[in-house]
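Only one chain comes next, encoded as structure tokens, the form predicted alone.
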Amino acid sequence: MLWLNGQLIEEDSARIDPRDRGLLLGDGVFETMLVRQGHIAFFEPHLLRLANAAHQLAIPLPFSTQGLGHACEDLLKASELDKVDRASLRLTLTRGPAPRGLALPDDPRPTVMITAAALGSPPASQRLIIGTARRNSFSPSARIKALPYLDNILAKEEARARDADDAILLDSQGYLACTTIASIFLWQKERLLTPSLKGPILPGITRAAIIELALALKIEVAEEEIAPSELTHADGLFLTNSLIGAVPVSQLEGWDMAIHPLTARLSAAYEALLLATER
């Protein structure tokens, strides 16, 4: 079962139209959501990020916050993924079909999808490398979640290829970006680094979250450019988005990483702030 324009639909019976294009071009951006036991988890800020990538892009928004909201509702319920422990939902906008070429429609007809799936339990550590696909520091759409994702689709690829879970995406001037799927912070000792929002990387809302939580527990935070040869001399690093919240690296490049016991304590912190957003 999927919600695709304002319906229910069961996915057999969905069609897209050959003319999307999001489909044939790419043009459209996503959000991909945590649902636990039927609470959406940020959904606001979820459904703004989506609203000002879709401006940027000028792609309509055919419908409002609480009605697509509503729909996720309406979706949980048929897919019976309302009272389950986890679950997720993907909400996708694209520009819609349009005749052939790159210019844009005059009168655009977006198509708005959203889905749903189980999802077990977030993974107990993750094993990175350094991919060799850049992240590209001069695109517009390295700040947002955009359609296109064929090079990280190549560098979790690499990554599996060398026994990882994960590959570390550098920006084109070589300082870390991000992961293919999850914002990255290191340990100083007791501080916590993170590449700078300056950067090509997408503003996470689990990284916010994340960092709010720390300047709570009194954890110096810093925003910057991280060369790849701080990696080395890291005392620990974990990754963040929606549907993992903060998982510790337990390996770099094939060498084994300690998990820094603040990494546990941000990731309680987390997880109790979910559970209060739930009641």
Given for the second form:
There are 2 protein chains.
Amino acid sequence: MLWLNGQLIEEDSARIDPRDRGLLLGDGVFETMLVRQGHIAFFEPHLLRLANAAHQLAIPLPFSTQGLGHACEDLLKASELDKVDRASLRLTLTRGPAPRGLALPDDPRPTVMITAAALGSPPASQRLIIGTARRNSFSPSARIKALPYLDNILAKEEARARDADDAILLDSQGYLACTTIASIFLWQKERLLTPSLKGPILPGITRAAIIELALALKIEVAEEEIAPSELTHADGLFLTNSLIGAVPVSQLEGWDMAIHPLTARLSAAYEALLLATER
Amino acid sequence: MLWLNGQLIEEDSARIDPRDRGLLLGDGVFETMLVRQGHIAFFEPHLLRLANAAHQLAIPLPFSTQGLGHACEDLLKASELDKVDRASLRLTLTRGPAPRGLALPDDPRPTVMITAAALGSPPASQRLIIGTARRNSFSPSARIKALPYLDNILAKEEARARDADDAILLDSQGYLACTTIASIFLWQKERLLTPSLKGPILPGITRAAIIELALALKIEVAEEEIAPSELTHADGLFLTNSLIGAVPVSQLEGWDMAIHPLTARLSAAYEALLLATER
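Here we have the form predicted alone; I need the corresponding form predicted in complex with another copy of the chain.
What follows is the whole complex; the chain from before opens it.
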């Protein structure tokens, strides 16, 4: 089952219009959310980020946050994913079908689609390479969760070909940005470093939560430009996103990385935060 | 009418699978072709470029060039666009529907779609701005005609908001790349300059034809890195793509630009080439 423009429908009979600009031009945005036993983690921050992205792209969002919340709940129930330990929800918003050309249509008819899938446990650790592609520091869409993921797909494939799980992407200036699906954090002794939001990265919702939890634990946190040479000096790395939480990096470019003890502590604090917000 | 995975079908009943990676991740490529009275201009170079792009992305192309040629002809006939003066064809190839995640599916089921539309006359001239976004010099997809066009859409909208037709995009290093839909050429007296294919630009089919025609006319042509300051010293600018041919730039950032007499000569030579290949 999926939810499409207000209706629950079987995936095999759901129809996307071949003129949809999401398909033809990558003209849209999305959010991916973690669901645990029917509870959607950080639903409001996700919807806020989606609404901000839609506003930046001038795509009308034709449903309220409350309406989309009910839609997600209906879909989880209909898919029998409201009782499972872990599931994922993806909410996609496109500018919808329109005549050919790049110009924005006068009367946009946006497409809103929600899909759900069962989700396994997050990986215990990740092996990374440094990818050859870079995030575009001069792209207005590099800071929003936009549909174009082709460069990330290619970097993920580069990682697989080199026997790794994911690739670190640098930005146009050569500073660390993120991986193909996650925010990145470095330990310098007991100090936590992560790329600044001034760079071409997503304002990660788990990233923000981890920073808040670290500060509450009196851990020093710096958001700044990070040169790739800092990776080799780091006392540990970990990745965050909504579906994996916080996962340590065990290997970088084939070299073993130490797993910093504070990563597990932050990960436990994040897990406790998720549990607390479920009650 | 459109042609989808081997079948001619009404647009309103054609169905794209909501799991299509073209829609969800921008995972695909396309070609846009000019049709004049049923003749597709440069069909083979377009199909060769598509096949090269598909190969780079490891997307199988499930139809032969000949098969796709017949499909285009069938669609033009069924749409009654085989007799009109000008029409456009768009051939889209995506990696097709697949489970969630960036990893390439083991058994890709690519989507191939061809759409056709009537086309008006090309514009007599274009007014340009220099856009704020830049093409990504470090992107493996910047040199192929991939689905992600969101940054181009935003730059086109920036141009519209500033009362222009299109925006010039620089590359990551600040050199000229292209506009949102066209290759760019500069005149320095009777010498022709255009950004090198080493930069993050498409290998334009009209661009290549114009270079060949210029050389045949004994015009000196240089493909190189071009600083934006060269724009203000240029003795004329013009744009090329498959649908517009060669169109002069009449205004840049609100300033009137001289139209170089050799632009019309090249445009006429290009028109003659199109006519010759139709016979």
